[in-house]
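Below sits a lone chain in structure tokens, taken as the form predicted on its own.
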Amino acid sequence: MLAVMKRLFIASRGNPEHLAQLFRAELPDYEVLTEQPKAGDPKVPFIVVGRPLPGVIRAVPGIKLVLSLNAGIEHLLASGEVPEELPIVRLVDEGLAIGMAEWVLAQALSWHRNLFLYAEQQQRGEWTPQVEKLANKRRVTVLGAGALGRPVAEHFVRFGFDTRVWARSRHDIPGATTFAGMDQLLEAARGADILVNLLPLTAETRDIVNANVISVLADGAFFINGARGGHVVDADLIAALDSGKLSGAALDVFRIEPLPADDPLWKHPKIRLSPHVAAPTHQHMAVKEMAANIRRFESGEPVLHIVDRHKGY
């Protein structure tokens, strides 16, 4: 019996067997492990991780590439679990982008066409038509122009919204006005009716949605957060909702998850919550992308979506 030369370890806190089956179909010449390799075992060059327990990654012999099951990788950098010399690949797949665009557009259009308000009126038996605007009378600012932010901005352009996009560096998005760098952040947000956050969480972007940014939005603006809870100063958000500066917010991510039962965000009448489901990982699509990157690595081709540790994404 020939020895298996290629090995892949799936480090998942849940049930990794479904993932393992998908990887075996994509990489039939690999031994796919779901149990922690031990010291003295044959080397395992590839590890697929979500949010691994402390010590898991460092204990695996012979790792050459760490592949994340998540688009956000700040937890891997913050924990120090991944040695500096090991490259990390963040997950970028079509399923994430499609899911995020669907969720953001659903929230934005529901607010734009007063559907949230009409649902409240229905509970009161109230028939009060509102002034309805067309998309070209609304300004949207999207924070982030990467794998998630860019397609969301492109959808807003297609719907006819006055679309602005802000990112760390300059991007060209047809139909949108783009801004770059912290010195242009307030200019990008100024007058926005809808503010969408899809940034990676880094030292530079932590707490970026604060009282200063909120103050330049249009009165009665709507905020959508599908990125990370750490981007938002919760106290500033609640104050803006209470004062009427913001008319509402749709939040899918939080500083602590699951959201603690006593968190005031739960019961705020102007906040709509979802449990981090805006862009769930579709495993069959994610596995195809990760398997393709493993093949690139083995053939000496450039691996896509390698994390820049200095940028934090």
Second form
2 protein chains.
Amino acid sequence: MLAVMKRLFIASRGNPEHLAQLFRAELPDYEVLTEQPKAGDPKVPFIVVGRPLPGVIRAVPGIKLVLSLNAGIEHLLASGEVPEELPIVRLVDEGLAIGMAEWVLAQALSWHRNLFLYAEQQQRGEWTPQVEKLANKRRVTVLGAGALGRPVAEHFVRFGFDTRVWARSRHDIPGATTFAGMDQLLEAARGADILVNLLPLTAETRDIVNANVISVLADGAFFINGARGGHVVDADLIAALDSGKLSGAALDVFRIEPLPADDPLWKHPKIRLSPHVAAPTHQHMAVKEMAANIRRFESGEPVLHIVDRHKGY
Amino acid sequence: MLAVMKRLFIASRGNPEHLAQLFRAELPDYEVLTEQPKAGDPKVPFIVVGRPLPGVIRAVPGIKLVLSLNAGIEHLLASGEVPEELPIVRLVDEGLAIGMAEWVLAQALSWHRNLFLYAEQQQRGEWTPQVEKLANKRRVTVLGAGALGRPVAEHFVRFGFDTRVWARSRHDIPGATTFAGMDQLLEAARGADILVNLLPLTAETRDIVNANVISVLADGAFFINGARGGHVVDADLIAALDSGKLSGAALDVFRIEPLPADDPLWKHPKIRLSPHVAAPTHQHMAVKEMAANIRRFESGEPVLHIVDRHKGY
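Okay, that is the form predicted on its own; can I get the form predicted together with another copy of the chain now?
Every component of the complex follows; first up is the chain already shown.
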């Protein structure tokens, strides 16, 4: 076993002192720094980082492992700030998955039970019960079968929806029909009443929700995006909402965030926006997960959730 | 075993022919009538009824069992149309419970994840992420532990909410804290962030959601009513919304339905209305359940879901 220096640098631009306190509670034998270590300082094997400022990571002496504060690491990879040989751990905390499931199910159940429609009727003082379908008459397709997609799919199965899951590789999710690989994407989406995107953003998945995919959904389908704005061709989405092919969309993520004031998504009557809050990081849960990974590294055990740079997540 | 005449009268004022077709499929050996049988006709032991017109039930020769088309039977009891000695079966179909759980969870998750607030922000073009709480930091109190209350409570437990259930008598619901009897009502409701009403409407539960109960909830709590309008003192509800004690309410049921055009509930900005659709009867599921009860009666087995007139449900 290598002797690892018990030092950790938190490079968050948000509230590093709050994070530092949480880490000190989990790793009481560690020195937790919030100021940039310099060449010549004692070695600092661990860095916790969100979106790094230029040069910050490379300036840390003896750096061994980069722990991302975000589940999506495409910005970190694209920044070029992480040397090739340095492993990156992406954030997979249970809090993220729980939060995402709540947000997706809130949107999906609200649409399924016509609550958006009833809100419009209430504005007009109109009392018109709709024909309420059973969940087993609704097909849901979840794109993504990882730490976020799987628990969401399991909730849909539990509520009785006809649930399909598509991912890059084959997964087994009890009660759901699963599909794998680009060849099966259209088959997975065909006839879906609700399409949920929870994919990682990679070269392969960029623009994946486009006119082509939307065209095979059921007429009047609902689209839910909890992943990244870059997955969606906004012009295709808006065209489908305007034509009635889609009856609505719930979007938590956008190509530019905060969403610019003049973006047409703000005012579209069929779009429900939220400001990137679907899967908030609950810091104390995230810190527990990262601390456990640091302990694994320390004791020579395999570190979990290492990013595969070739796949991009 | 008594020989029972295999005849059934459907007194629904809605679409009796559609119901009759469903019953004929489930009970192919039965004669299913949709026209009022008269004295002197062969005996008709079973009647399926929603809100009976005066004299309809008493005019059926040889009537033995009344099957309600509704889960709530307070109108049927209050009508005085069912002779004292005649057993009433209330509708308990799986579809009702499934539908209610979807509607309640859609409302509860939407409030929990601030979606009503984000909808208001979207109107103003405002991007302000709220602090998103974990479900285990939210207390939910469900009033009612029967065919509707229990599955709803189970969903809340599964999503990780701090779940409490109150009912007339003691129930055991894994993962939830349970309370029984009027003495424990305020204790059950104390500190609740979400209050869900799924009680039957009886002399005891009428007006149960009043200023007294609301006063013990957490500040800014959310109220969800999927049961009956008669449970709620509307003036107390509106006062609590106006003072900020409650941050919102989702109401599916009202003292008068359809809700009269001049009712202040229509326009209150913190109220989300739906037109009595939370637990729609899915006729084919309801008919299966009623047919099974008719078969039990036929073979001398105990009939399920007999109304206790003393309790009122």
